[in-house]
Structure formats: C-alpha cells, structure tokens
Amino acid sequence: MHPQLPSLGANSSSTDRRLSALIRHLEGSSSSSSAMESQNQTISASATSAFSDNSVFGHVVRAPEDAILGVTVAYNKDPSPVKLNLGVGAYRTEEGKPLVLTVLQFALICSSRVKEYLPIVGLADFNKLSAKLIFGADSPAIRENRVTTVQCLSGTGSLRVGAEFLAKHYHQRTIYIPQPTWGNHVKIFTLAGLSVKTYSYYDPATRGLNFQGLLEDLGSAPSGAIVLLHACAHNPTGVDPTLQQWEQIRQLMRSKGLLPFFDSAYQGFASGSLDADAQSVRMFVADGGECLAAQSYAKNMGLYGERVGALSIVCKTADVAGRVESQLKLVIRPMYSNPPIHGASIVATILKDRNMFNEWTIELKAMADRIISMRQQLFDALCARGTPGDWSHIVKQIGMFTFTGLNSQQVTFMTKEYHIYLTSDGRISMAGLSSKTVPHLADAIHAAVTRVA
C-alpha cells in the first residue's frame, strides 16, 4: 500500500507533483507485476540460442595484431625502463614526448566553433587550400577548375574513397603498388574492389631504388592500369626517385596511359620544403593529364588523431571534374556521411593566415631537420662501433623511416635483448629517436648484426 497522495491543489509544490507522478508509475508497474512474472517464467523455461552457452560468434577466430600498430601494443606491455618504440610513424621531441606545434595552439583559438554537419565533400576552405598546397597556387588545373577535392578521413580514408570511386567508374580494376609499400595499401585497395599487383621498387643489395626494375614492370603493365606512387619519403624504405627519374617515370606512364594515384603523407616533412616534396605530383599535373592525390595532415601538422585528409582528382575539363565530384559524394555518403569539422577547421585556419602559415613552415622544417640529424647520429654511432656492413643508406634515405636491411630474426633479437620495438621488415621510425637513445639503438644493431645471421 502506498501512502496517501499529497493534495494537488493550488498550494502544492512541484516536488509534491513529481512524487505523485512517480507513485502512479510505481502502482502501474506493481499491478502488472504478476503478469510479467508469469511471462518471464515462460520465457526462461524455453531454451533458445540467446540463453544458451554457445555464442553465435563462437566460430570467430582471433585476428593477428596489425603489423605496425601491433608493435605499440607489445611495447606498452613491456615493463623495461629502457624500452624504445620505433614502430609507428609518430614524431617525438628530443625528450621522447609527442609534439603539439605552437601554431596549432593559435589555430585552435581562431578555428571554427560551429559544430554543425559539414557538406558531404567537407569544409570548402580546407578543400580549396589543400589543393593549392599540393598542386601549387599557380597550378593551371586549379585555375581552370579541373580539380575536385573532397575532405576525407586522413590519408587512409582518402585512399579508400579514391579506390572505391575507381572501382565503380574507371575502366581498369588493376592497381600496381611498389614492392615494398605501406602495409595498409593492399588491404585498402583490395577491399575497395581493385586487383592489386606490384612493381619493383627497392633493391636490397644497394638498399636503394631498383629503377630499372621499376621501369620494366611499369612498361609491361596493361594500358590504363592504375599506379600508386609515393609523392615523397617512400614508406617504408625512405628511398625516393630523383627528379630526373621522376620525369622518366612520368613519360613512361603517360605513353602507356597509366593512371597515377599519389599517396602524399609527408609533404614538407621529408625535406623540410613543402614545394620540394610536392614536385613529383606537380610534374604529372603540369602535363595536362589526369591523376589522383591523397593527402594527410597527420605527420606534417601533428594532427594524427584528428584524421584530417583530402582526396583530389585532376580531370581533363571542369565539366568532368563536376561530374566526378557528384559521384564521390555517392561514395562518401553511405560510408561516413560527411567528415568531421574540428581538424579541417584547424588546417584551413593555418593555411589561409600568412603569419600562421609561415610559423608552420618553420616548425615543419625544424622537425625535418631533427630527423636528418638523427640519421647522421645513428650512422656515426654505427661507424664508431665498427658495425659490419655499409650503413650509408641511413643518411641517403629521406623522411620519417629508415629501411635498415635487418632481417626478422635480427629484429626479434633486438626486441628480446634490447627492448627495441620495430616492424619485422627492419623499418625504424627515425622520428622516435633522440640523442639519448641513439647509442642504445646502435648497440642493439651492432649486436644483432654480429650475433644473428
């Protein structure tokens, strides 16, 4: 039995009214409790798959850790005070800490506070400025409105959107990727519906570019095939073609009607110059041909977790570019509907403000220079130890990564004995090194080379 309901007259308080309403709800629940109990007994008495011990997902096997991100998982579990994570490509300061660029702090104050949905293609200013950054402000393709740019989820999302568009609307379904390449490329293109083949790129003997093999493989590719090209700072090798070699690649690809798809994850982060790192892309745009370019702001602005990127498609005419954009919307809409505003607003704020842009280029150059310094220090340390082999490739390669030439057994040895974590192919992130940790890494490499075949 419930207590007497309080009067709901004019003098009753709002508390009394809420209490009365609550009691009425409780009485309603109580009156139907017997029927519910009877129903529950009936339900619990019948064995169904929902209440059995066997999960409908019981057949699912545990997937292996991602080859790159799994390195960090293992690193985090290691209690050693001297452990070193050189797996994931994320910039660290000399103190081993994540870096938040000074210019980002100003941009955060000035960036948009509006959190409404963006259009399917993203933030207009961001798209326009991203195209100018990679193609050049004076690009004829931009002037002639032959470029369509859509905001995507960093470089990965940009590649996926581009791949799905090509799978639906391009006459060739085969894409050639360099051997080796970033581990996620194969999965992205395969799941998007493309057939993946490889072309020669890295020469283990010289730890440099297998240029002749590259030309031969692309020369034998079917006419019209798609070719993935790393714009700069090739991942994982750090080996880039020279400008003269890029020109030969361009001439060969255009003569065979091969479609270039650039992955630009490190513009400005490789050499320290935004223009120098975009030269390969601009060569292909300057000839009037068509191409795709995926951009990421994870590395060069330190916006890793914001997932800020762009996909640009350079077309023959403005009319074609407009139609291509309409189909890109149909790819994006059922995938993630529209992109997030926060990171794109930060990028747009920096790119359109001259003072912020200049500050960004200074900080970007400082990051690139520190990585170049780490290369030199590691090379010097290995030479000082008399480590067997020629290690000059460490200073010849460029960008965030060095392809050391270490084999998987040597990598396992370094992890077990020295608590140094890197991918099994011997790739190390130079951005994760510091002057304090270079000697430890040099000791580990020396031991691995001299003790493990």
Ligand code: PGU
Second form
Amino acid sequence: MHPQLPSLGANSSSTDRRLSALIRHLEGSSSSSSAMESQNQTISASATSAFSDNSVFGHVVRAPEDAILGVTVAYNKDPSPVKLNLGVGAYRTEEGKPLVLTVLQFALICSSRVKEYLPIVGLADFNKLSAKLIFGADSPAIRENRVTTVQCLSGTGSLRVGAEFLAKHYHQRTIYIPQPTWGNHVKIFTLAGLSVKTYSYYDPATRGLNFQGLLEDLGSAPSGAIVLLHACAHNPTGVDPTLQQWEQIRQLMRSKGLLPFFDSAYQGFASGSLDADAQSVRMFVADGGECLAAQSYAKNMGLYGERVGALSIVCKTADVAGRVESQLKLVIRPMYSNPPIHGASIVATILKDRNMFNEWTIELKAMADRIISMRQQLFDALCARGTPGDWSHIVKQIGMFTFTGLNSQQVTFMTKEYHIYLTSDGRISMAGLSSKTVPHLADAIHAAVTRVA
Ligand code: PGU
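Having seen the form predicted on its own, can you show the form predicted in complex with this ligand?
Up next: the whole complex, starting with the chain shown before.
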C-alpha cells in the first residue's frame, strides 16, 4: 500500500472529518441568515464576482433548499434528542424507524439477479402488472390493448416523461393543477414545456373541498386542456372528492374534452384498499376515453430510494397506443436511456405471486390504519388540551398528510421551540408520528396557536 494512502478504515474517518469540516463551513456561511441569502439571489452575474471567486462559476447564486426535502436537511442538522421530522411523506414505524416491508424481504430472495440493461420502456412484466394494479384486472382498456405502460423513475419520473410527451405531441400545452398541490408539479410541468395554470381545490374556511370553485374553473378551461388530478390522498390537503363528485368532474371534463393526467402516488394509503384508491382513475377509463396515469411505488411498497414507477397512457385504439409507445421511447432514450432493474423486479415479483400480493395488501392496510390511528390520537390530544379552534379536519382528511391550517410563523415557532420539522404551509406527515410523539406535537401546536398569531 502507498505510505500516504490511508487504509479503508482510516479513509472513512478522514471522510467523516472532511464532511464535518464542510458542515461547519456551510453552517458558518448560513449563520448570517436568510437576509444574506436573498441578497445573494439578487446579485446578478458579473465579471467581478466571477473573478473574485477565481471561478468561472463565481456568478452562480446559492439556490434555496427544496421546500419539502430541505426540511429533512434542516432536521438532520438539529442535535436535539426530541427532534421530530414530519416534513417528508415517508412512513415510519411506532418506533420512528423507516419500515422495510416483510414482503420485500421475501421478494428480494426470489427476484431476478440479472443486471443487464432493460429495454427503454423497462421490465415488461412490471409494466403489465402495474397497469393491472391501477386500472383493475378486468379493465377493458387493457383487454383491448389500448394501454401503453412504460417503467419510469418513480412518480416524479413518470410525471416528467408524460409531460415531455404531451409537450411534444399533444395539441394543448396548458395543464391545470389543483391549488394547492405537491410543490414539484409546477416545476416538472414547466420544465417539460407545458404552461401551468391552477384550478380551485381547497377551501381554507371549511378545510375541505371547494367543489363549486373546482367545477367553475375546469368549466372555463379551454377545451382540450390537460388537467392534473390526484388519484387519491391529495397532497398536501388530504381532501379528496367523493365518488359522486368524481363522477361530476368526469362528466364535465369529458364534455369539454379536457385530458385527465392522474398522479397516483398513494394507492392503498388513503383507504387501505388498492382497489378503492384507484376508483377515480377507473371511472375515467371505464367511459372509453383517453387519459394518463403516473404511478409510484415509493410509499405503498416502501421503495422510496429505488425509484420505481410507471407511466400509462390509455388510448382509443391499440394502434394509437403502439405509436404513442414508440414516441415515449424517444422521450426516454436521451433522458436516462432505460430504467433501473432492481426495484422493478422486486415489484414484479410481488405483483405476480398471489401469496406475496396478499401479504403486501395486509402490510399496506396496517400502514394506512396506523396513520388513521395517529389522526385520532392527535385530535384527542388537542381536545384534551383545549387547544382553541376546530381540529376535526385532522380526522376527516385522508392519506399521509394533515393540512393543519397552521401558518408559517407558527411552523417556524414549532421548529425553533419544539424541534418539530414540517413544511412551511403547515402540512404534517402523519406517517412520521407515533403514540410516543403525539403529546410533544400536541404541546407544540397548542403553544403555537395560543402564543403566535
Ligand atoms: N406525486 C405526489 C402527489 C407526491 O406527493 C409525490 C411525493 C410524488 C408524486 C413523487 O414521488 P416519487 O418519490 O417520485 O415516487 N411527495 C412526497 C415525497 C417527497 C417529495 O417531495 O418528493 C412529499 O413529501 O410530498
């Protein structure tokens, strides 16, 4: 071994030292607060700033952290033993630990060890089974070969591939997204070349659906416009239309020729049933019309970091579906060539084996039920404290999140005083909560509501 090269063990500790020096450095440079940051953002590129840093990238301004993933960055830096991360939508056990589903451990043993390139569209079995999962085993669209499904990089990648395809091949470039929605939607669709508009969705006064506003906004959208719909467990509000309301939305959209683009990131998490959570999508497919659906296995199989998802496009005929698929390949090939094999083989293994599938649905229901019980516990804890306000929306909303109604000052207060991390819009990931941490959160909410306007 070269005398100057440290052994593997020593190398990792020197990496640790370098990392902590870097963290100290970054913390130092951010200590002068956000005023400095916003100042940085307004500094325009100039030769002087480039030369002063002695870098051709000297003009590059520091971008703010992501509104959701940045919450975890801040959480990781907090040394407090009572800190609690309720920012990112990631399931945790009662012990606050990430969960690896038991069925995944079985599937890992059985899934393929092949590490060859996949085709551009991904694993064939995975695609077929994913379409079946969302559209239903008896879907006429599948039977008639009118669906093309391509494996993509989780929900985000599926949305992006779908958006790139639409920007290139669809006659309308405007997409309507709900107000509010998952923060990444605007960026995904804008960068893909679509023009983003919003439709009314949430009514802060009732903390429920603004159904009238939704119908009016979609009713005045230009014919043919694309409409992004959360298939279930709307993020961040936890508010979904009822089946009757979905039916009205469907009729309105079909009468105006609006194109539905479903984002299905939480199938199974809203109700605990995979079929019930796909009802909205299936209603739109049952009428014989066309639509897109982006699926994610991040939450419902706990495959967050494996980046497994699928984009399906339901077409009028098998011939159109074949041509659409050929163009999807042209979108994917220069973007990332072909998708990763590991996660998709695990999913395919589970979806095609009856026993593993059943085991998965049991574990999924247990996750959904634990979240529902967290809702009840948090609601009860706030009632017990006599926290001012009506908190019944905590038990009425569904899915991973509660849209609390707390404002950004109250959120900042909770983070500073209680080390509880959540997004600044007041969204709480109920999946990150446990019976042990509910009292701490309830204390924090109570203090925020009574002490911060
Ligand atoms: N669509 C919606 C509605 C989502 O909430 C998310 C994830 C995605 C798509 C993308 O998920 P994939 O991981 O790409 O499959 N939202 C979570 C996770 C963190 C994030 O922002 O990516 C959240 O906390 O909102």
